[in-house]
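Presented as structure tokens, the chain that follows is alone, the form predicted on its own.
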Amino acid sequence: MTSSPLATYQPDQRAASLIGGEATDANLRRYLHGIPGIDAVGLEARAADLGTRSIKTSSKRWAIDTIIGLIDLTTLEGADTPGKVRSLVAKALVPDPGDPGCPRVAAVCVYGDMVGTAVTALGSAHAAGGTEGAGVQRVHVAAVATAFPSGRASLAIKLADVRDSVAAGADEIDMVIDRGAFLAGRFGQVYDEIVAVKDACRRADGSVAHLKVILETGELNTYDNVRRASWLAILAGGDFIKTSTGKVAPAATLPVTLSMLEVVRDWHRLTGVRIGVKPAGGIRTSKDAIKYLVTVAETVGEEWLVPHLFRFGASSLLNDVLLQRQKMTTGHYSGPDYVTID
């Protein structure tokens, strides 16, 4: 299979020269099965001495600020409304209206079809809308796409899809691959789908909307697996590997994200590009999340802890993180209450 007559996006031609040619699906699986295996037990063992890694005190409040701001603030809900959506972006905007000096988060994500509610509840707050610069922090949209979270649906629908959040205004589009075609071994199939992806999040000005790939780590059954994908994902062009939707259990985990993180190392190193790294689902206190900024510093080094190359998907996380926030700024923990409910 070669890429899609759909896509006028070519990926990179290290990509081409690394598979050994076109990405048919006999150099794909020669070229992903060709990657040394993973140790899960060394892996694992890994990722638990990472986990048990404490920050000075003094560092805590820098933690706990880089955490705010590496979140995409998540609603992704059948019941999601306007409403709803305007909410998000106010405590996006302002996450602790007792504290001004309180930074925002990364990004708010959304389905397709609440961009444009999002996009004008930011107003002049959109990425979109000017450069960062000057203490002005602007904050993204990012808006799932291609049938989230299954990816069943026919490619042209996938891709209208894109098209429809990018035209909105959407700033970065989370893709999910086709597990099953992935699974069943038609690697060319799911680089051709991201390959097409990719093209449609190119706007009518030439830019280029950020592209996120989750694997849904919880499906793909092996640490081997995820390794494989997040090479396929990389080299079809993907911006960022994000582990999951959220809907499947496990979402996130520790080992799976460092075997991720271990992937963009080696492809920095034999590129020099740096591509993102997105963990999404089941992180939910601010002690989680600092195992993973941990992870991040030791496995690719702290350059990526922005939010151009990592990012937290989550909803309740935030919460957690202002509690923690405010018990260094007052000496003692605050209720629930203090904090507004996502």
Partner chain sequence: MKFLDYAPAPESQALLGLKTDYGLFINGDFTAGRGTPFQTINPATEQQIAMIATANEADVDAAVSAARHAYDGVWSRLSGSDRGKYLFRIARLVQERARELAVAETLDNGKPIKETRDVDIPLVAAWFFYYAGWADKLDHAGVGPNPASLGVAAQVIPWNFPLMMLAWKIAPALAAGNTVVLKPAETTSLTALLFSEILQQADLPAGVVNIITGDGSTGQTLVNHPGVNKVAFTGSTSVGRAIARSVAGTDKKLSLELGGKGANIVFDDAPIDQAVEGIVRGIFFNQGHVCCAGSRLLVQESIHDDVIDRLKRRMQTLRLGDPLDKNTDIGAINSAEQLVRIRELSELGQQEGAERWSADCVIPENGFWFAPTIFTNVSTSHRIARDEIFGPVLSVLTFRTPAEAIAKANNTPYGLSAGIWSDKGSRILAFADKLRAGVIWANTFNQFDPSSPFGGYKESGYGREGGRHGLAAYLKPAVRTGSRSAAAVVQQSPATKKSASAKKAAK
Given for the second form:
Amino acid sequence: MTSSPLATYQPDQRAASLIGGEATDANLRRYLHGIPGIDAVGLEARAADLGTRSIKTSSKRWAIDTIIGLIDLTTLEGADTPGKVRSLVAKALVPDPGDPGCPRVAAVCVYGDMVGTAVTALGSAHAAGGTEGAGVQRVHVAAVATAFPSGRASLAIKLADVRDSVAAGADEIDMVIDRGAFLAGRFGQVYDEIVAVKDACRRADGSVAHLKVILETGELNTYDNVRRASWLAILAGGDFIKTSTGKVAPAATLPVTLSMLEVVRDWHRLTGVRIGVKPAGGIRTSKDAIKYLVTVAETVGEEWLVPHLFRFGASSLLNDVLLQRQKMTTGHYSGPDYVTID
Amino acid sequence: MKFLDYAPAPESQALLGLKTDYGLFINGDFTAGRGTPFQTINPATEQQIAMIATANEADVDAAVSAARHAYDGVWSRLSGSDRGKYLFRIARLVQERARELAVAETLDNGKPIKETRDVDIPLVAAWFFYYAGWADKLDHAGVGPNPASLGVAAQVIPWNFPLMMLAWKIAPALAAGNTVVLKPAETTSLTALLFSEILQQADLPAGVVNIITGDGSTGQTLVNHPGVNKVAFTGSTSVGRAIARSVAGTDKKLSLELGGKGANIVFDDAPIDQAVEGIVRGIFFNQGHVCCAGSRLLVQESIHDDVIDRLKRRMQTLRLGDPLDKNTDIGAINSAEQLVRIRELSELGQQEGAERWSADCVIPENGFWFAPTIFTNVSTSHRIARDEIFGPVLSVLTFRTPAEAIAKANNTPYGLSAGIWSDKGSRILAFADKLRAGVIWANTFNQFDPSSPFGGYKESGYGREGGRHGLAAYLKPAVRTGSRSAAAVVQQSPATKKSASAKKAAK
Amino acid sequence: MNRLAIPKTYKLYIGGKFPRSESGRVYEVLSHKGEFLANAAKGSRKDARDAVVAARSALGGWAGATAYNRGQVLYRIAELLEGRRAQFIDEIMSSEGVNAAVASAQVDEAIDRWVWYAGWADKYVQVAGNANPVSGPFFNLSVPEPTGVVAIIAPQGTESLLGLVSAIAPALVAGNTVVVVANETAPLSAISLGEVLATSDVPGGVVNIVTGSPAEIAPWLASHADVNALDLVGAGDLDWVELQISAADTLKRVLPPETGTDAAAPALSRILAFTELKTVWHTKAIL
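Now that the form predicted on its own has been shown, please provide the structure of the form predicted together with the partner chain.
Up next: the whole complex, starting with the chain shown before.
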């Protein structure tokens, strides 16, 4: 698959070659509507079936540590303060003070105005510009941008929002698509915005912040829409497709994530390029998170279970995983007072 | 380590309290069989599970007379609501002992625990619940007012869904007011015998259900017994044919649920990932030991390569191995004999020029196993496109137009099931009309429900199981036209006097 | 003044045409007093074979016709039969030796039976079908459909027209096509009924009538692999158990012989006997 010439193309070349022309509404519609549909019953049944896998003993131990390393530890509240963010960063670096062997999370995810605070708090452990050596996982800073969560602002505002965060040191930008434009059929507009945001992710030194494209699947409503939006986001150059902002119910579900993983799998078959997937919101227990690991492993392959290809957007998940981890380490059940609140 | 090599997750056998020997269940008690006992083995290990009794002619006779006695003395006199209460009790007891039954079924049959746990046993309970509620509503069964039960039902069931087939047979028979003599398949008697214990716990009157074990000759003796009024058989078409011959000219009402070679038709506008799942469910569910399996994949030529590529990738994630492991997708082939048949037909497929591909699986040392396999480049004239293999072997054919798809799908003496995958509703409904099969699954496959009638066209048999129609198979109209000389295939007889009737009915 | 009558040549009715038996054989049809009435074609196994071919090729069109259309076609038979009452009464009186009142009662009953069954064509599916409340996100519907080609041994008793109509009408309701072996000793009204069918709107091949010896022809129909069902209603005097055994080779649906005045009494069960219940599942989802 990696022999596909599409692998060497720039995103815009690749999109043009696949959709057979400019990214106009009409061309995109023709392409996106040519993608096979989804039967919701079958999709949900498959997800439920994957959810019955029984992950025990050594597999579970591996899964627990893997989950921690895939978490984007998140705080996205109007009430966020520098203190809250510093506390979050501390938790990201040392999730379990009682066990120094506990891995770090992948990233902290904050609003754009908190990026600087997070970068400072991470210090040498920050992914970009950090000084910690090999063997230690450095932690990324992800910023939500583009008038998160609604995305209802002018393009100029959205791009300024992105540039601010990148300039403040964000390693990753979690943008939202314009669901209104998507639902109205203005696929070209959605596409162009993603391209513009990707461009705004470029730093002065020429490097580029990773772009996660939030589809807000709860608002897209149907699986066919999710699938088309996934293709659209990838065509436009997104590095990750992400389910939700966490501000709209339903947020991530296993069937939605499965449908997005299927797109990522098909994109890899087609182009040889690997795209990441981030379910966000609603995943609160290690039992649920393990179902996602199983779904990733059996849909795209376990090579996807690395931070640059899969993330959990979550806040309370970490503590449940830590409780499970303590249980596996000590052999007895732990309690909420034995994990830190953030 | 590889995450996908999930660590073993075996279901515990601790809740099983199996005996080393099982007798026949006749007239409410276990009794020694007079034939030569045989061993039942775990097909995944070839280890003996228990010794099972063989019912000889005298035992069959005893079972039939116990059923007759119970019919005359108790069951036919009981109110419908009381019969229903017994069935509800049975349903609840099955639920209570569900895990135990699932483990026992997996041990004896070789099918994965996730199927016995999530499909077989829940459907057993559902079947008894469904028919329990029918017992006092027989007027609405479609046979006219005050329909009558038939008497003693002789039931012979296969090894692929042992306890589920038992439920499909016993629940409607008892709801309708019949008594039963049931013979499970030789290789899978165990759960029927555990079920006998459940009947004791339910305090079902003695003789209402009798379970006799043995090989095919025991079954033959049972269906030929002059004391039975109804014969219900699920199994191979060749045995079904022999039974149809043997009951010819008798008063015995007959239901046959036989073989199949189901077509699973995938159009280029299908929801492709769900179609691939449906193909997998259609042929690899229960190791393909399914009479309604989608064993012939008819895929539109324009998407053939894509579908096969997706299917092969998906098949690589199927986990073959210890049936008791909760992550096993493909269990053991039920018997050495069946494995031989699957191998023979597969080798024949290769000789005929079809291209064979099997998923990479580590085949355990002991037991009977067959890796999930597909044949491409199959022609309609190949044996593997016509004969029921009854194993995890898929024959892939292509079509170019809807008309060709219908013609190929119907080009078989069988007519049990078919599947169609398309996003176009009008095409699906038209296909559903034109496919000559008793069960059509559209954008799904291998779904079962007690309220949904199941059964075949053509050489896949006749009569229905499930739903109102499955109940009617165990009933006859209250007033029989005296002139009918043999067991009439009558479901409703509004008239006995012809002159009056036409006018009356015409009103 | 006496006009010299023109007697009719009674032939077979196959595929909408009236061929002689390919065997060239005929047999004498006698009145109840033993007088010569006609030479009827003595159908052979090859005639039966041709009839099955005709029935099979007519099946798609007849089964695929709308129920409303089938009902109208069956009703049309009653209309045309009504118009030819006199002919049928004459034939019945001469071959069965009954008086005009009895013969006309039989014809009336036969006409009414067509009407009764005609009305079922667009109703039996509703009565015998079901929507099934399965426990899952599925639309699930069971509907009866025609079994296919039905071979019938017509009642061999006294009421030759009524017996024939009673046997073939219910099979036609659902959309089956029929090969019927007529009453051996009183075949005239069968062929005359063929003429009615040929001039009504019944497509050729939907009903095929073979006269001759049921004992000779029935085994070929019972064993014919392209016959889907066998109605032995008039086979009581034949070795019908053997026929049933033979039919088991391809798992044909079989109705046993009936005798007496109730034979083939009108009933929904006779329609349903030659239907197959088909259950269709379809996924349901708005997402």
